[in-house]
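The chain below stands alone and is given as structure tokens, in the form predicted alone.
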Amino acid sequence: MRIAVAGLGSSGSYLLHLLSRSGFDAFGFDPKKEGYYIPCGYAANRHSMTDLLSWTNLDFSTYIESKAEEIVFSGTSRRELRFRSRGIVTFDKNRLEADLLKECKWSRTTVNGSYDILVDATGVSRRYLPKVEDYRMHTIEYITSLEEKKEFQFRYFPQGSGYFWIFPKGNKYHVGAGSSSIANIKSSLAPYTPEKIVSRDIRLKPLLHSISDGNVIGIGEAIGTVSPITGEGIVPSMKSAFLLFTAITRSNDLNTIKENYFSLIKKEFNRYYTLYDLLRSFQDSTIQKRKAISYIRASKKDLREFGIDFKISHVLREFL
């Protein structure tokens, strides 16, 4: 079975490398230019990453850059609430992505030959599968350096509207934030001096019920492996390569392959719907009591796998 993992970003350098270390037939392609600079929040909940990388031969503790001890969290009224870290930490993904394809076949290039599986690792592109109602949230972001130390920070805009963040990156912060509006986004950027600054659209819609198509499957961010209350999407879109892998060691055919994929990206991501209602219903005012238990526990689960201790309850009464 020859396979090809078109985008070499968190989940399709992991696969590839999940592949080409198990012996398969794998060849990358991805035809960004050498040192372009991936748009990334760098932050990951480093049980699971190490977790992840126990399949590899990586270290994930020599990537870390800084470890929260605290995050803080504000909302519309800006009073600030402080929740323990559960791994939270910044990591140098770049350089991980980079030994991730060390032992790989891959090239700078779209994709081409004939292959039996197509992977649709390309992200907010989602290249090579069919296009879909889609929803999106315009980010920009900076790496800059702070004159005062801050802490690993959440602010999120009123009415669902998005959100700013501050994570500290070694000596330098990354400072962003994500909006529906670009006045939120811009005067929650002015105090600070960016020295690298980049822009990207995430997917916060998930698209669980449109992952292959033909011998094309899709993982990461091109099937909406993004958390859409926090942004977040290392660890689940790697999660996500990591059960295409499970389902291509266990069948050599297809369509069973595709089957077992859909029913374990359905058991571990179904929740995004949940959490994307709530998104959704919080921007439109159009928010159900009766759904109130189901969204506590989703968002309880998304944060804490994120890292961090959070409380629910501060959340429904600061910030939503």
Ligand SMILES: Cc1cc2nc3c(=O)[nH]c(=O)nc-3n(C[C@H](O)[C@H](O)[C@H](O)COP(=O)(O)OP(=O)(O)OC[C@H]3O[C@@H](n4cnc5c(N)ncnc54)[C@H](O)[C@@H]3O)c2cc1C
The other form holds:
Amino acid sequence: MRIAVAGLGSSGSYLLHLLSRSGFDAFGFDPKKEGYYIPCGYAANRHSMTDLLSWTNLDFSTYIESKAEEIVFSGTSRRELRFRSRGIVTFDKNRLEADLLKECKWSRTTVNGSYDILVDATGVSRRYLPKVEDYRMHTIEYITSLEEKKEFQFRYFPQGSGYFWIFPKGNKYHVGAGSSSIANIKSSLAPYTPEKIVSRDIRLKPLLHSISDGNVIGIGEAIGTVSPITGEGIVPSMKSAFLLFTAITRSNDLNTIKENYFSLIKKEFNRYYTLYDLLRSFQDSTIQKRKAISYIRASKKDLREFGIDFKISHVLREFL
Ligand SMILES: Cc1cc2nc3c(=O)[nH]c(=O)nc-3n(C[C@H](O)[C@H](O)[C@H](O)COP(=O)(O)OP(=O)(O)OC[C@H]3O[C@@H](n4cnc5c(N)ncnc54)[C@H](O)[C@@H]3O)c2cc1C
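Write the structure block of the form predicted in complex with the ligand for the protein whose form predicted alone appears above.
Below: every chain and molecule of the assembly, starting with the one above.
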């Protein structure tokens, strides 16, 4: 079975590594230039990353750049809520992706040739999957130095219109904002001086109902494995890659692979629909109290998986 992986970000480089290591005839494609700095806060839960990398010969601890002690949350009132870390760190994502690709066959082009399976790991562009109703927010991120030491911070904009973040990264910081309002992004970043500016949209709508088309199968942000409330997409996208790898190792029949993958994805990520519903109804001020318990459960699980020891009482105070 010949497999092409289009897009070699977090999900594609991980899948290509797993397939190549297991002896599959797999080839990767990504036209991005060497040294291209992917817009991302580079934050992930070190426990989840360690689990994911246990299927490779790479040691996640060697990629960590900053570890959080506390994570500071605030909203419009600027009242600060502090939570303990459950493993959130920033890491050298570019070096990890380059190392994952070291033993793999790939080229800096778009896909050429014919394949039994074409994996769409092209992130927000979703290049090979059908166009469907989508929801994205625009983001701008600065790489900068700050005089005063800062913790990991999230500051939510009014009515679910996005958030501003500061993530320490070695001796620098990632300071960024994602929002449906450009004014929010601009005003929150105004106090900072960028050494580098990067920008792209982030998909916040789960598209798990549209993850394949013919011999194309999607993973990662292409299918919306991004938390609608935190924008966390690295670990979820790598998890989706692992689920496709599992389905491919279980069968060599395309339809069976697609069926198995779909049920694994639904089981792992269905809660993103609850979180997306929370986000959209928060934006429209149509939150229904009867859904509160499921919103709280899904939010708590989501934030804990990102590596933040979020307490229900805090979620209640902040979001309801
Ligand atoms: C500003 C910002 C900050 C973020 N911060 C965090 C964070 O701190 N933690 C976190 O967990 N998540 C974060 N995310 C989300 C996270 O970065 C993504 O969800 C995750 O990296 C998605 O991985 P992916 O492999 O699906 O896609 P990507 O990593 O986006 O990779 C897609 C790849 O496809 C390639 N490509 C595009 N078109 C084609 C084509 N036609 N052919 C071949 N290749 C193609 C691109 O060059 C790219 O390399 C952030 C997102 C943004 C925008």
